[in-house]
Amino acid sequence: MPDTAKMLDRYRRMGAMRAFDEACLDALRRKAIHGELHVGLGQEAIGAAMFEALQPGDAVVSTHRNHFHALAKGVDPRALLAEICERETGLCGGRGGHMHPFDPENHFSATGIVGASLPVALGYAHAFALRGEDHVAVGVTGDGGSHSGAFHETMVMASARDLPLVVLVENNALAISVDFAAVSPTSTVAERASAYDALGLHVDGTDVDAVTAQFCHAMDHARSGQGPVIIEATCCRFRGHFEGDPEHYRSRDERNRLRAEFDPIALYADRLTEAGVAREDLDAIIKSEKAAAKAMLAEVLADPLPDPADALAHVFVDDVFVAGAAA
């Protein structure tokens, strides 16, 4: 008999992560949020996998589309969205913005380079190897990182010392605009892993049972002393690259395909009907979770914006000096 209420879990939890990120692009409507914006709508399902994978000394290293990926590992819901809008209540003071959150306390990072979130995770894995912690570092790519020199280095190196490291590659198959199959040497990633002696896991990224599955496999692999995995978990994105991207390498109606074959949320609203759940249950939850984003928006919105006069302010430590400098 399938476990309803760890699927309900499941799917309140991809819910979730999708109002929050309706949320964000609601505030870019209303000009809260400048410059660039990357969602994740589409890859709910991976997010909510990480969650359940994830233990509190974890470390998670995202890219510059990161809020679900902060949101499994334990970020403050609220926080980050101050962050986002760039309010003084923000994780950074509004200061690090929609790419660069940080939050310290739950060993979650991001970074808004293609492909630098994997030397930054790799670091983390070797420093939980000297101090011998039973930790995990999780540096997070996407296809277009996978191709990168930080890429190949930071599997050089976590393979020759077996570090606890696991690179995650959302593999939505765009690298902007750059379709996957066009520029690969292999039709997947995971198969690569075999050239570090490391293991390789390909899983359905749409599919947040299989995901959660292979997931853990990867944590407890590169937990046990294993060495480093790389998962490739397929996906789509839904929406351009970053808002205001016209789009112009797919169709209208490739974009309207992907949304009706290849959601995670609809996919898994199926399986727990499937499974005895009522139609209208699983509706309001979804409308719970997208009320409760809208009212943290509200109040995210009322927060105060950061002090221009304190521009300057946390670019440089204080009381640092450089050994041997006078003083």
Second form
Amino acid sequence: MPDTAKMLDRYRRMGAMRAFDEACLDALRRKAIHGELHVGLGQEAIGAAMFEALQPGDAVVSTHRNHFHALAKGVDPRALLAEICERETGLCGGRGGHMHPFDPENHFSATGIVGASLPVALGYAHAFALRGEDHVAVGVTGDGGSHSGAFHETMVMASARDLPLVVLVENNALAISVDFAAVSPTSTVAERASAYDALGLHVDGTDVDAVTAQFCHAMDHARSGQGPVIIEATCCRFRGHFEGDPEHYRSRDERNRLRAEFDPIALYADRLTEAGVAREDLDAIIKSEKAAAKAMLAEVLADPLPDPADALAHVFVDDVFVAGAAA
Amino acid sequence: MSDRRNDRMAMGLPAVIAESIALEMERDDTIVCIGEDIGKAGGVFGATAGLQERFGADRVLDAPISEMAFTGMGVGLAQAGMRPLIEIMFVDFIGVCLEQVYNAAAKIHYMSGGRQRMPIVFKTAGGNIGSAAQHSQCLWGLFAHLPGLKVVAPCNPHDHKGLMAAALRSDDPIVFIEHKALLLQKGRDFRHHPDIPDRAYTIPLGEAAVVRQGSDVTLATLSATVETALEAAEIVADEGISVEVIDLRSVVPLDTPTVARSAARTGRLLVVDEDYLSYGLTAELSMRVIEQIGLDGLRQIDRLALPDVPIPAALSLEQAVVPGTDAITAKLRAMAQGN
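Mind giving me the form predicted together with the partner chain, seeing as the form predicted on its own was just shown?
Every chain and every other molecule in the complex is listed next, the one we just looked at coming first.
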């Protein structure tokens, strides 16, 4: 008997994540974001799985495509959206922007450099081990980052020391334009785990139930002192690498096909209706999440931009002269 | 001189650095050291000798040759509330892991709007000892060019001890550059060699020291070149030229006021740097001094630094490019003879 209440929670979480990134797209159209934007549409099931797999003391170090991970980790959505929209009220007062959100209290951070998230997560894992805490560090990367030297070095050090690290590889099969199959020596990233004597898990990242189960398994494994895990969740990126990406590397038909076949929210709606949930109830959930995100964006856009007089604040903790500052 | 004091002054620089780190690790159990050969071997120069034995292999971690991983580990440890000391054996090796230094450690306090502190010490060794292009650089100018890093390069055991303690207590990321020639020098041979107290003490970051007083020329430099500058100053003193030697001690923060005050008095400023010439310390400090005291405040200003060339292997070539005693004395004489 499926637990429809739990399923509906997962459905709502995915809906909230998509609505959040749609609000970001809206903000971009309204020119409230003047830089790059990388949204995660198509990858919501992994974010929702992360939400269930994490415990409060765990750490997440994410990537340039980090919004769903931040939401999963409990970062305040309004502060996150305000940061993405470059506002004074943002998580980082508008200094970080959408690629660099930092929430120390929630042990959440991200980096815009592909692969660079993993060594930082390794540091959290070492700290947890040193202090004898049963927290787990999650380092997120994509298939592109799995080819970086940092990935290899992190796995070497984490596994040699049996550190509580979960490396989440969101494999959307595209490193900007480069096909995973064209550059990877292995047909999966997960199978490389054996080279590091680590656990490797491969899961359909568009199936929220499957990816949640495997993510929880990965976290339990790392938490119980059995060493690091590589969990590879396959998924599709519905939009360009960044907003404005001309996507010369794939056709519109191909993109439409991916959306039609691999939308984690649509797939889950089918499963829920099979379990007896009415379609209109599902539509109502999406509608209410969209309305909430829209209202949040309206609020955020009324917030002020940071004061230009403070542009040089926070370079150092100590009060150090910053060259170029007005005397 | 008491025997005890005698023994302290004979200590080599590596033992003094190890002593400082040990005292800090004792008072603060969040300090963790990671680097290649720092544990069992005690560091290739001995500057972490005895630490692993004392504090265990988890707090003094012998790392594999995975600089990208363990440099980023420092960032993660700092975010997790620890105070990591990350050793990059030679500063030249930073190329393989600069990412975590300049994109992460240096920028995170700013990018987080001041929410995330980044207390990391990147301890490393630089300077010329005949190791050619890939094992001789100083590179403090490179780190100073990147916003968000404090850059320290002391010249004697007393300052290394106090500045290392200050670095380990700072909440900002610090690149701490030891000089290989000083690490290899006998304790007794330091020209500028203040007493080294047993206890822990700190020296504020960003305060230069006047290490020789003089009235004709102000010579500002740092690291091993302080020794060379003092030697040069002694030589020209016999010719009636009085040189004030200032040890900058750090490049960021740069103590411009101390140099500017001295230069305003002597009217002549010579900046000497073992790092590369272009876009470096010599131009930056000269310009800052001019900004403070004006062009009219100086009769002469000059500089000596490593030319923009990879450092050669052969001794004759290395001596031709690294500012040594002869080059410095020649500059000092020329400046003293001018107006």
